[in-house]
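For reference, the chain that follows is the form predicted on its own, supplied as structure tokens.
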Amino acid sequence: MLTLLHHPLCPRSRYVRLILGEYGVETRLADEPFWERRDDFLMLNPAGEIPVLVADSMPPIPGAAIIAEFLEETHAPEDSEDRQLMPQSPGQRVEVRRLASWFNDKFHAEVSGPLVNERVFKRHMTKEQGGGPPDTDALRAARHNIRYHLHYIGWLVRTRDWLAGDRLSLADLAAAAHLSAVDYLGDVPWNEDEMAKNWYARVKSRPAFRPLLADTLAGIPPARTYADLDF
């Protein structure tokens, strides 16, 4: 069985969990307090970052993008193109990778990373690990930045069925994973773009999303409409 070292509200970990769910891959989840930089964890990923996937007879697989490629190579259903999360056309694959990178890198740097770090991770860190009160400037910037990302999602789905084309893909899962972490905290202004909200509702309704909607953190309850499919 695969083991995923993660944190329940880590956006990149959530991306991997959605891929695993869409492909029906049984996986053991292991919470990893990465800020502690445990020796055993650093042996798996010297970068000290989550997620990390551990598979039998394989080296540790670090990082959301690398894990996604591994799962595509090993678990994508060959007999059902409709269930594959990466299209066959090289040009379409570029677009999926571009958008997955947009959310795993740019959105994470500008929105989900600062919000989750300031509001969740820093609560558990010592001063030496970077803990302390939330940086209000970082929170303010992230809440400002999310608006143009929502407009970009809305612009994409005005001309496509899904973010990268006609079918659900890794791009949708990456975007939804990061938005879900922010939505847990109640920081998504869904009234900003109706098309983006409708797209998220479609992804949120998929069976693979249910475990994410069941997540709860001690001392940080989810926003009121977080698990509501009709939000």
Second form
There are 2 protein chains.
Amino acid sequence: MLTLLHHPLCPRSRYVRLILGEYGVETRLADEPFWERRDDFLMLNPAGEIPVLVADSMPPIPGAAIIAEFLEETHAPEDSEDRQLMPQSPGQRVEVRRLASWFNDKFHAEVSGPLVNERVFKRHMTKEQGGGPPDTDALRAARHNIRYHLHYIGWLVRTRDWLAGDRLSLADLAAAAHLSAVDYLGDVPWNEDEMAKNWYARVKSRPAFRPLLADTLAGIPPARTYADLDF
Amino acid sequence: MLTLLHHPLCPRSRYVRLILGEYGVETRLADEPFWERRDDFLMLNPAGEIPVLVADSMPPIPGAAIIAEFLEETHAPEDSEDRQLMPQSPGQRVEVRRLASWFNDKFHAEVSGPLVNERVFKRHMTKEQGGGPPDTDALRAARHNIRYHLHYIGWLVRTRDWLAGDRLSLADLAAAAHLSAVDYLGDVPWNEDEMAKNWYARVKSRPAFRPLLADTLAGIPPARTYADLDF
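Shown: the form predicted on its own; wanted: the form predicted together with another copy of the chain:
Let us now look at the entire complex, which starts with that chain.
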């Protein structure tokens, strides 16, 4: 049995949950208040960040990209190429990894990281841990930045069926995971790009997405259309 | 023929150069002033960052971690497990990727990124590009942070022959690449940890390291012992 140390609204943790869901890997979820820097948690991941996947007779697996590579190498359905989230050809693998990193790193730095940090994590933190009221400049910058990312998604799916090519891949899950955390907070301007919205509706309707749509945080209810497949 | 768009003192580019050197892959190097955001460069990597590896009949390959995975999948010597930089077992692969990310992401954010940016890249940038005199607070923080990273390296090689286990791996190349950029600038306090220094001397003496030790930047000469194998 696998255990994922996560936070329900951490975008990178959501990415891992989607992969586990697509591959049908049963996993126990454990909320980790990473900002407390618990000794037991730092033993698992000295970097002090979530997500961390804990598997039997394995070292702890830290970080969304490393967990994704691990799951590809150990849990991808070998008999069904249609269900694989990482294509086989070197060129396609580059494109999938490029876009997964685009969302896990760049979109996270410019949009989902600041929004979730300012609006969710900081509520739980003491002043010493970095808590306090949201930084309105950071929120404004993130809400500005998300527009060009939506247009980028729209541009990609105008030329391809899915973000990285003609099949669903890790790239779609990464993008949708980060957007879903922002969407929970009501900060995705879906009217900016119709194609991006249509693509998200397709990913959102997958069975693997259902557990994410059922998340609710105490004190921070989801945006009105967060769980609607027709939004 | 491969082409690597890089900067001689970019730590992540140095990591890729070391991998290419270890695997004996001939590569053309092209200096990329990424801060100018040339249109041709943004076409290759919309994220606007180096390194980018360009290979025939492949999409451009952006980012140190993605290039490393690509080279592992396409250029690792299949017939010689001793020369492979990525081990075969899932648990060892996790540890190699964890430490490569530790240096490419965490050490870069806390040490090598600020030092190289403040002392090298900003010299070339216009004010609009972010240029100007070095931020002394950023330099001070980076020079403080490097100490605990050196102790971490020392702690790792007290229990293992190499950073991630009993063989040289991508983890050693990542750590040494970032340290080498900082060492060029004379900012590694080697007396902090004798074991870390001994480990670095071993990596530094490898043939793949020689081209890095021959680098010299106009206007910024290397520190006195930068190229010495006995330092």
